[in-house]
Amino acid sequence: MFLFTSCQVGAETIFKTEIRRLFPDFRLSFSRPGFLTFKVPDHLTPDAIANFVNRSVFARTVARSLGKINLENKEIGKNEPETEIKKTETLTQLAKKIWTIAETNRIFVNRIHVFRRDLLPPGEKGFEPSLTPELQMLHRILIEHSPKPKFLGIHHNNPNYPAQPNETILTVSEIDLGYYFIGVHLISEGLPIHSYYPGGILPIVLPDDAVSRAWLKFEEGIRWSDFPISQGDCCLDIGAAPGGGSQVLLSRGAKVLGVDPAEMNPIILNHPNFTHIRNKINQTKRSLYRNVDWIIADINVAPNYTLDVLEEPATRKDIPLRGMLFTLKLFQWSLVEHLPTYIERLRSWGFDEVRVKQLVFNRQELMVAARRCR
């Protein structure tokens, strides 16, 4: 049996290291930037696959491979300009081949996910992971050509609509032009939110009024962490400038204290629920953030220094802190080896739940969610 999985471009080597440590029975089979396949034990159960998804820091989506399709040059229009009609014909032929694989494997499908492996690291040359118009068209054509009534379980034609627990997902991954992997995965209770979306890509688009790209990773981070940040909560944003993370908190009705010696964007600075503390956190009066419920931080320093900065506000007994959401910068991928030490340090501060993930919109960094459940 084979599994295929996607990750961030550039993270493949450290991802392979993680898999060798967590799942020594897995054997690398095929790889492209942002996409890996593994030969795994034939007796691997859906629960074991779910365990893989839950434990991996770098895996976005994981599916059991059913087969692959490599279209001929003439089928993908390499030798002639691809008109809309030609594109539709090509995708229709592809859809028929995909359904043939699904029927051969006798799977009942509740939903279809289509995605393309990332071509670049997020944020590089304006690239952000998303579903292309061609893949959205393929999704529509797959539904139109599903072999009914056997596949009447397909009940949603929006490619970005989140899957539901206990659904079986037909997964189509575009690796290169005309080259596709076909797989299947089951949505079980307790999986990370990314498993519910094609390619593990949450449908988040940077708004026109976003003051920085940090908006993307903290919007994704709050959805992933499921932190209930809401109206009236008091939040501390360490390293706030120019204000992308603060903007996410303000959109949820929170009151934000932004600590940073640098200038804030005027949109954030003029918001009635925002207060700028133009200083470093270790030079800020403690009384100013006495009532903080949540802390976010995005500081361009080594992980140990980020934890040093967070330790003082996180360990104070007079702060009703419920959780922290922050990035750890990986200036070298080898810093991941110290992750167990970082997590243990956070637990020693009284955080019951500590989760770590390289999110879709993170760069060479990890997002950490630390929460006090009591």
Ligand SMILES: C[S@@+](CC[C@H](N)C(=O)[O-])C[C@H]1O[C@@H](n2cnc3c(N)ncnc32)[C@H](O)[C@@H]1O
The other form holds:
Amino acid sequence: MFLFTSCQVGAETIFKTEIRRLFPDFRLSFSRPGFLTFKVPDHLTPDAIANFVNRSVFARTVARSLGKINLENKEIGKNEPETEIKKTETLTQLAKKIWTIAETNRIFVNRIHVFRRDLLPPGEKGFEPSLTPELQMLHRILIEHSPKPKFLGIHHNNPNYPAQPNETILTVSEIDLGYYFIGVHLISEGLPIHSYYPGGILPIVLPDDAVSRAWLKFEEGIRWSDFPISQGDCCLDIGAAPGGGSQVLLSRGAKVLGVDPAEMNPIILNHPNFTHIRNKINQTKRSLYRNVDWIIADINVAPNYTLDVLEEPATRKDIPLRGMLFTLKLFQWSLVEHLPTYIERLRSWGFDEVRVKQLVFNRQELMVAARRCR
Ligand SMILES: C[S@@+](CC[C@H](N)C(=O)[O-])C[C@H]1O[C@@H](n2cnc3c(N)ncnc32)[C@H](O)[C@@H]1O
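Okay, that is the form predicted alone; can I get the form predicted in complex with this ligand now?
Complete assembly follows, chain above in first position.
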């Protein structure tokens, strides 16, 4: 049995190290930037496969491989109008091959996910992970050619509509133009939100009025952490400038105290629910942030220092703090080795739920969600 899985471009080596540690009996097989396949023990259950994304910091999605398709014809990626008909023909030919693989493997499909491996790290040369128009077209053609009534489960034309628990997903991953891996995975209860979307990529697009790219990672972070930040909650944003993270909180109706010696974007600065404390957090009067429900932090320092900064507000008894969502900058990938120590430190401050993930819109950094459940 083979699994395929995807991650951020650049994170492959550290991802392989993580897999060797978590799953010593997995054997690396084919790989490309952002895409890895493993030979795994045959007895692995669909639930254990699905849970792989939960256990891994770097995995975005996973599927049991059913086969691959290599089309001679590479017309799919071309955009000239005269090749449109050719493109439809090629995708139809591809869709038929995919359904043959699903039928041969006797897969009852509830939903189809299509995604392409990333070609660049997020944020580089304007690239952000998302569904290409060709893959949206492939999704539509796959539905049109589904061998009904056997595959009646497919009920959504929107390729980004989130999957539901207990659905079986047929996944098509484009590796290069004309080259595809076909796989299947189950949506078990309790999986991270990423498992519900094609390629583990939440369909989040930077709005025109976003004041920084950090908007993307905090929007994704709040959805992933499921922190119920809402109207009137009081949030402390450490390292707030220019204000993308604060903007995400403000859009949920929260009141935000942004601490940063740097300048805030005027859109944020002039928001009635935003207060700027123009200073470093360690030089800020403690009494200014007494009623904080949530902390977000995004400061460009080593992970240990981020934790040093967070320790004071996180351990104060007079703050009704419920959770913290913050980035850990991986100036070297090897810092990941210290993750167990960081998590232990957070737990010792009373955070009983600590989760760490390299989110799709994180660059060389991790997102941590630490929550007090009791
Ligand atoms: C990556 S930027 C933050 C981006 C921001 N979160 C956003 O959403 O737009 C890092 C910021 O951390 C700030 N910073 C660094 N050390 C800090 C500290 N000790 N206290 C407060 N801010 C700090 C820097 O001034 C810088 O503006």
